[in-house]
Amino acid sequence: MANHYRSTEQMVIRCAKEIIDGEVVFAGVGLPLLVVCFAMRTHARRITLLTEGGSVRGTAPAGLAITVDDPVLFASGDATFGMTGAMAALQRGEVDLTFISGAQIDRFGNINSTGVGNWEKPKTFTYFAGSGGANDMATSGKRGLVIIPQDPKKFVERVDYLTSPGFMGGAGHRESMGMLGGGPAVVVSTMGVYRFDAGSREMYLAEYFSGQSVEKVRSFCSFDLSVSRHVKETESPTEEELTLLRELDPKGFYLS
């Protein structure tokens, strides 16, 4: 086991293990690109990677992708259909896993990447990048994976703006809106792993990372976080995993 690593490194390595070999994975901008690349070089060598920029590939990119239309995603790739073709794959139900991040997430897995503040009072609202394809991904993918650093301002009772739907207001809400996808399945942060109750559709803590505790994780959420009766400590990353990850991001663009 490794003794020295960043919380972001454990987050990326643990998150990658939620990707199942052979899946069609639609990855969003930011950390998801690094996670998928790591997965493609370890246990998930037979996945198909799609991005909003239109790249389609069955092999890991040769370098670190910074955006969803980064040239490294297209170089030696298998195909490109452009943005319209990539998004159409979602609508046809061809995507097994959608993978996004965001600025805020709430107890029902709703994600905000639009801005923070009071939407009804424009002067109080600070804008971010916005949805991009994240709304389509969250709405139509068969299951969703979310990666987001732990912070009380990020794990909130209710997102300031609902950019990408999770389970909306709770059980049955997605279905009543006619959404195609199954909603978020797993959230991985810098402190632990979260899943969603099959009945209430609320997030609960399933694992906490080494060096953390249930109490500490709960203190980094701005809502009353539920905890699994079978909550466990996540295994530390191995030296081999850390070495590979650091080779993928040698300058710490994502990991620092």
Second form
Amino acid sequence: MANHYRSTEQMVIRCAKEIIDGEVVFAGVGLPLLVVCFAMRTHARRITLLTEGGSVRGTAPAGLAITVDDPVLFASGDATFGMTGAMAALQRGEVDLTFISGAQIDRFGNINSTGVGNWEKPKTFTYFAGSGGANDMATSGKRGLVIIPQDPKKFVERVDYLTSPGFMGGAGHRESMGMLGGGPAVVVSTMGVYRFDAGSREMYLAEYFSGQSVEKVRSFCSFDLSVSRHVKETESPTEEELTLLRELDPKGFYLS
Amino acid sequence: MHEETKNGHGGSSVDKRMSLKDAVSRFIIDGDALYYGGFQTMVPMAITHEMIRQRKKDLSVFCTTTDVGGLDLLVSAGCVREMHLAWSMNWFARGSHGIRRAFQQEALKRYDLSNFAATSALMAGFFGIPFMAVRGNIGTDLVKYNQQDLRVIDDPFTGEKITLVRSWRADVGIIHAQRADPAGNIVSWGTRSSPDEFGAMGSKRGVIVTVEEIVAPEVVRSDPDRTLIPFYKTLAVVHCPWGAHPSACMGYYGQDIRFCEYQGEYQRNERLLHHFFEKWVDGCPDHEAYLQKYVQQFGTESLERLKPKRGFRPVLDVHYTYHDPAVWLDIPPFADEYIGGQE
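Now show the form predicted together with its partner chain, given that the preceding structure was the form predicted on its own.
The next block holds the full complex; its first chain is the one shown before.
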């Protein structure tokens, strides 16, 4: 076991383990691309990777993709479908796992990537980027994986702008909207791993990273966090995993 | 110049090549709705700079998703009144700072929706139909705050709720591509991510394109599968190498990350931004001058670095063929004891 690593490194390595080999994975911009590139070089060599840029590929890209439109995703890919062709797979129900990040998340896994403040009062509203494809992924993927650094400003009671649906207001809400996908399954932060209660659809802490504690995670969360009775400490990353990850992102584009 | 036909189209022999300045001044009118092409590759940066130089105003923009900060510059220059899109960013400036400020100052109306809703809006425009059904957006603030583009209805066939996105039909599309012939057959490959073929074909008056190279019509017709937009939809062809810089153009150059960061620092700092415009936009009469200035400041090696080194050429041998020449060769029709044969 390794002693010296960053929490972002543990987040990426732990998150990659949630990807099941053979799945059709739709990955969004940012950290998800690094996680997928890592997973395609470790246990998940047979996934099909789709991105909003329109690449469809069954092999790991030659280098680290910086955005979903990065030429490295298209070079030697299996198809260059463009945004429309690639994203249509979501609506057809073909995507096993969607993988996004965001600026805020609430206890039901609803995500904001549009901006903070009150949109109805423009002076108070700070735009980030917008939905991009996150909303489409969150609506229609069979299972949702979310990666988001732990921060009380990010784990909030109520998202300022609901960009991408989690379980909305709770049990049954997605179904009443006719949403195709099953909603978020796992959230991985820089401090732990969260899952969702099958009944209430509320997020609960399932694992905390080595060096953290339940109380410390709670203090980095702005809502009253539920904790699994079986909560456990996440295994530390191995030297091999860390070496591979650092080879993938040697300049710390994502990890710094 | 060829004589125009009665319907105004000159056919595939009209030469539509012109300067960037002429293309923008002749075909983009204040108040127009634009389709803004590209994503992180193929962003129409040279056209963006020219629209700023000409101080176009009251534009509305339809766009799926845009990186590199071209649209952000256009907004900061005061050219845009409203925008409909899914995502705007200069990834290397960690934000879309001009758009953020303009929204806060209430100088810009922004209508958000998801990427697939945006591509569906463009597809509806391409199909010439009023709207398209999409699965996403429902239940979120996208629908709540963007009733201009999105509505939820009961599906008349099943009774279930479904989101509709209205058709987007711009007045003019602006895109960048690898090649075109003089008549405006636009050739592209390696994906452009955003569905420029829908955005451009759905544009009411047509499309302005900047290209890396002009090729002969015979070259285009040797591989018509690669034509993204056929000539009759094209208003102007501008020969403009590096016209997507600092975004990427597959086969010609990658994204200029250092320049995106550099430009991004100006975009982040409102009080510095006018220096960027003075130096890189208004201070350059055309895109060639912009490139000269770039080489002066950052050296030829900075452009050379972006040219493809690890790329490849397809090995798939493509061949276009004809049907059975039986008719022209007097081959007699096939017959058996039931069908055909001599009477």
